[in-house]
Structure formats: structure tokens, C-alpha cells
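Below you'll find only one chain, the form predicted alone, shown as C-alpha cells.
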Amino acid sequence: MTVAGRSASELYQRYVNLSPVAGVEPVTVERGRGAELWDVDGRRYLDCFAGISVVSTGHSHPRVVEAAREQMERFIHCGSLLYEVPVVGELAARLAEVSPGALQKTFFSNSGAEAVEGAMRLARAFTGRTEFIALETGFHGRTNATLAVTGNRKRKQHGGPYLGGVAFAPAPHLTRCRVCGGACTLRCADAVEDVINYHTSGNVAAFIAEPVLGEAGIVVPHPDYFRRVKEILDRHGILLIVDEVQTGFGRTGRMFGIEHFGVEPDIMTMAKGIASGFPLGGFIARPEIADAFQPGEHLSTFGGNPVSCAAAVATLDVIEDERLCENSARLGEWLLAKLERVAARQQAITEVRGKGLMVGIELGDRGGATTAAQQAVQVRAACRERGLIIGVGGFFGNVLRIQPPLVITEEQLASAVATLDEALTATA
């Protein structure tokens, strides 16, 4: 495909600012359907990364496309906070129905980072406090405020100074917790109280965390971690903000990742899988918290765009009707078992972990973290050459990420596992 006689690759190199990107995959995408993509030459790829865990209902799901088309034929934009738009109200009501606990009122944004930053502002407005606690290795976006609560210097370099008044608690790694000395004993959860007492001024508005730490390498906390932390937060009058941008809408086998931990958040952020690829985010809170904003304190021109909201309503319908949460849970258990068998054969793999169809495969560091990261990039390339798209992440860049559309089949996943096994052997 060319534009004005030039290829997409040439246009990208000449006109798209790629300086912040480690490298664009050499795939010129022409179309997608379900869990598959095709390039301009007609080559098919099995997509096990879903646009960074976004297209949960698959590429161009017919019901989502039709819902967006119908809304576009009515109107595209009018300002959803200036006028009442039926589909926006419908989506907000649906989100209240599926969200945990008493979460009820949603403020819509365009992205996950905007949702997190808005949630932070709401926490300050409600509590009258100014400080935050976040997790080491946690990731919440790339704006100034969201990078302030991101516990990864590699994401923050060349960007400061950041928002002050942020302290960090230890990352709750289930099997290699640095605070617990190996397998997690919840000392890392108890350490949150130490952070409050020793690293803040006692003016903490909220604690923010992902239920499963995505950019950290798909790190799953101890089943009782959030329950213990919530007890500490409640004693100190601190809100719990759960960042479900990556874990929401069936990704972990439940509608929202925090449901695995039996805890009700005070504020919850959403994006990525909310609208099957249409730009949309939001944060939902209990009514008394949501109403803490005063007129003029927060706004978004494009937030709650009617076309995106129509796609989101259709997305919720598809998740429910096609039982995608159940599919994610079932196939996630199947996938972890299959990958454990691969790990038994592949010496490079040190751990397989995840929830639902959010799975990380950590490569070992016998040659050092740099060597493992290099192999991860090589494995991703070897998979791509064999028609499989996966992601790479983790603090050291040594974790292979498997996060496919939730409509993927067992047969397709079996093909992905076989291809991954082959790629690991080829790059050993």
C-alpha cells in the first residue's frame, strides 16, 4: 500500500515521530478479524498482543463496528459534558452494573493516563489531602502526574521534575518478593503501613495499584495482598484507587482484576478493553466521592465521545453474550499449564505467571538481565517471522507477554504455544 506513491514504511520513517519508540514491528497492517491480522502482502498473523491488550472482542467485531457506524450516522461529537447524550448515559449505567461494590458514577476521558490523572485529582478533592502511595515497578501512564506514581525510572528519565508527595511501597511479587525473602508472606503488604509512617507526612489521599502489574512483567500479587492493604488504608482514612486500565473487561478471567482479591476499591480507572479499540477511558467512584469535584475543576472536550461510547456498550454486550470472561479464565488456565510444559523443556524460561489471558513468560538472567532482554526481543522477532505477534515487557525487558483478544480459540492458542516453543529453541 502506498500514499502518494510512497510506502507506509517510508512515510513512517519520514513523518511519524518514532524517537520514543524502541522499534516499530516491520508489519504493515491492512486488516484484522477476530484474533488475526493480515499485512498488505496478504500474510496472516495470529495476534497474541491485541494492540497492547486492547481489542478484547477481537479485531473489527461486527457488533462493535455496527454500533459505531449507527452512532456516526446520527452524530459524532457534541460535547458529552455540555449536552445529555443517550448512549453516554447508557454506558455509565452499564459500568455501574458491572463494577465491583458501590462504584456508580463515571467520568469519561480519552485514555488510561487521563483516567488515572483524573482519579488522582478526585482523590485529592474528596480527602483534602495531597500525597499518594504507589508500587515499585507499577505503571500508570505517561503524563506528568501518572509518571509521578510510576515506579520505574526507565519510563521517567528525561521527564522530571514530577509531581511531589509520592512514596513507593514494595512490589508484591508472589514467588520472588524482595521484602518477604522469596515466596510472599504478606510482609510487603504490611510494609505499606511503614511507608505511610516513615515516607509521607501523613497527608496521603490514596494508594494506587494495578491488580496485576502489567508493564512490570505480569506480576500477580498474593491472593490476600489487597485485603491486607485495604485494612491498613482504612485505618488511616486513605482511599484505594485500582488501576484497571489493562486488567479490566475480562482480561484476567473476571470483569475486573480486583474481583480476584475480594476487595472493593474507592475509585477505579478503566480504558484499553473498554471499547474494543475506540479511544475511551474513565474513572468510576462511589457517589459521595464522585461528587467532591466542584464545577470547573475537571473537564474533557472529547471525553465520552458518543461513537466510542456506542462501541463500549456493544463491547459489554459481546463480553456478556459470548461469555468472554469465562473464556479468558478457562483458556488462561489451559495456557498456563501448556506453558509450564514448555518451560520444563526450555532452560531460558525462569517463570510463567498470569491471570486469565494476561500471561507473562520470564526469561532467565544467567547471562545477566541484558542478555535475557536481548533474547526476549529475538524471540519476539522469531515469532513474528513465523506468523505470531507477541509483546515484550518487564522492568528488565525480559518478559514475553501473551495477551490475545478474548475471542481467541483453544486451537489458535495451541498454535501460538507451538510457535513460541519453536522460537525459543531457535534463539536459545
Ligand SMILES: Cc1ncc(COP(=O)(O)O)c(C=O)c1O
Given for the second form:
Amino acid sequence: MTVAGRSASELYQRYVNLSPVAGVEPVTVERGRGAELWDVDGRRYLDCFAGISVVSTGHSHPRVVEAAREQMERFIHCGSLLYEVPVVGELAARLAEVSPGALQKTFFSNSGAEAVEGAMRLARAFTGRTEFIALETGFHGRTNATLAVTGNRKRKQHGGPYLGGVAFAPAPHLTRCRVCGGACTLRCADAVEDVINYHTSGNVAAFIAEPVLGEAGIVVPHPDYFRRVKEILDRHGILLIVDEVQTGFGRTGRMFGIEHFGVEPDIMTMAKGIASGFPLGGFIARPEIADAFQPGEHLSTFGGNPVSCAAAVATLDVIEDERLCENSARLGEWLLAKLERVAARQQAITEVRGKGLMVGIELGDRGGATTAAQQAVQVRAACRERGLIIGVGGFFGNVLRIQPPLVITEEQLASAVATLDEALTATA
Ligand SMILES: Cc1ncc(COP(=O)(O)O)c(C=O)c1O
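Switching forms now, from the form predicted alone to the form predicted in complex with the named molecule, please provide the structure.
What follows is the entire complex, opening with the chain shown before.
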């Protein structure tokens, strides 16, 4: 691909501000279909990262493309809260149908961070309170308010001081819980009450958490964690905001990650997989909470873009018709079992964990010259050289992330596991 005779790499280096990113992968993408991508030289890749866990129905699913094209031909933008747009209303109704409990009214944004910021504002408006509790190692976006509730020093670097009135509770971890000292005994959940009592003024609007902590390294809480926390929050009149930006839309094997934990959030945020790659986010709440905003208090020019909303309706149709939640649940289990076998051979792996097609492979430091985080980057490169795209993340940068499009097949995943195994051996 050239612009005025120059390659995309050259243009990127010269004109795209790459300073805040850890490094662009040396793949110049030309097209994608399903779980596969092709570069400008015609080289094929199996995509097991889906654009950071976004293209839920796969690259350019024909039904998503068609829905977006149809809407584009009608009109692209008019202000979805200035005028009524049929497809925006349709999407909101569909979201109410698939969301847990009595969540009903959605406010649409363009991204995950905006959805979280809006949810925080709504919690303040409804409760009349100002403070928040978030989780250590949790991640909620890169804007000022979302970084304030992000429990990760590296992400927050050079941005402070952040919004005051944010306290952090210990991160839950099913197998290696810092507070519980190993396998989780829910002491970490009980600690939320201590945080309320010792670290806040009691004026807490909401507790915000991801059902599975994605950027922290795909960390899965104890199955009773959220039930226990919700009991504490209810006693103190604190709302539960569940951040489903990464876990939503089938990623964990259910439509929303919180469904694994048997609690109903008061407010839920969404983005990433909602529209198969079109920019869209939103937060949904029960009507009595949603209606706490006063006229003029919140708006987004592009929020609820009709083309993105049409793509989102088609995404929900595809998730249902192609049974993608079921595919994610089944292949997730299958993948964990296969990776456990790889882990038994590969000494670098300290844990394999996840839910549905949201799987993390944690590498450990083994005292050599190469750290686990460095090896993770090497494994990603070795996979890429073999035609497989994976992610790297985690609080310490030592987790390989497998979060493919939900349309991926068992056969494709089997080839991914074989490639990963090879890459681990090559970098051992
Ligand atoms: C749980 C969670 N919340 C919020 C965000 C921010 O979303 P966006 O990058 O669309 O602003 C992310 C992004 O990774 C996320 O994982």
C-alpha cells in the first residue's frame, strides 16, 4: 500500500504520533474476513486478538457490512439525540432485551472510556454522592476520569493529579488472591467494606469493576465475589457499575460477563464488541437511575451514530443466529483444556485462565536474562512470524492474550495452539 509512492510504514513513522504506544506490530493490514487477516503482500494471518477484543462477529461479516451500507445510503449522521433515528431506537430496545435484570435505557457514546465517564456522571447524578471505589489493577480507559478509576500506575503515568475521591479495593483473583493469600476465600470481597469505612468519607456514589479484569491479565474473580460485594454495596446505598466494555457481547461465553456471577448491576457500560468494529459505546441503567440526568446535562455529537447502531443491530442478530455465545463458551473450555496440556510442557507458563474466548496465558520470570514480559513480546513476534496474531498484556506485561473473533472455528484454534506451542519453544 503506498500513498504518493510511500509505504504505510514510512507514513506511520513520519506522520502518526506513535510516541504513546508501545510499538506498532510490523503488519500492514489490507483486508480481513472472519478470523483471518491479509497483509499488503498477500500474507495470511489467523487473528486471535480481534483488534483488542473488538470484532466479535469477525472481520467484515457480510450481514454487518450490509446493514452499515444500507444505513450509509440513507444518511450517515444527523445527531441521534437531536432527532429520532429508527435504528438507534431499535438498538436501544434490543440492548434492553439482552441486558441483565431491569437495565433498560441506554445512552450512546463513541468509545468505552466515554461510556465509563458517562456512567460515572450518571451515578453521581442519581445518588447525589461524589466518590468512587474501583479495583486495584482494574482498567477503564484513557481519559482523565477513567484513569482516575484505573488501578495501574503505568497507565496513569504523567497524567495526574486525577479526580479526587477515588479509593481502591484489592483485586479479586480466583487462584492467587493477594488479600486471601492464595486461592480466593472472599476476604477480598469483604475488604470492600473496609475500603468504604477507612478510605472514603462514606459519600460513595458507585463501585466500578470489570467482571473479568482484561487489561490486568484476564483475571477471573471467585464465582461469589460480586454477590458478596453487592450485599455490601446495597447496605451502604452504593451503586454497582459493571464495566462490560471488554467482556460484553459473548466474549466470556455469555452475552455479558456479569451473568457468570448472578448479580444485577445498577449501571453497565459497553463498547468494543458491540458493533463488530464500528465505533460505538454506551451505558445502560434502570429507568429510575437513567432519568436522573437533567436536560442539557449530557450529550455527545457523534454518540449513537446511525451507521454504528445499524452495525450493532446486525451484530446482535449474528451473535444470536450463529450462536456465538455458545461457540465462545464451548471453544473457551476446549481452549483452556488444550492450553493446560501445553502448560504442562512449557515451563515458562505459570497459569492459564479465562472465560469463554477471553483467555490469558501467564508467563513467569525464571531468573534468566530475559524477563517474563520480554518473553511475552518475543512469543508474540514468533507467533506473528508464523502467521498468528495474539495480544500481550497484564499488569506486569507477562500475559499472552487470546481473544479471537467469536466466529473462530475449533480447527483454527487448534492451529493457533500448535503455533503458540512452537513459539514458546522457539523463545524458551
Ligand atoms: C474494561 C475496559 N473499559 C474501558 C476501556 C476503554 O475503552 P476505549 O478504548 O474504547 O475507550 C477498555 C479498553 O480496553 C476496557 O478494557
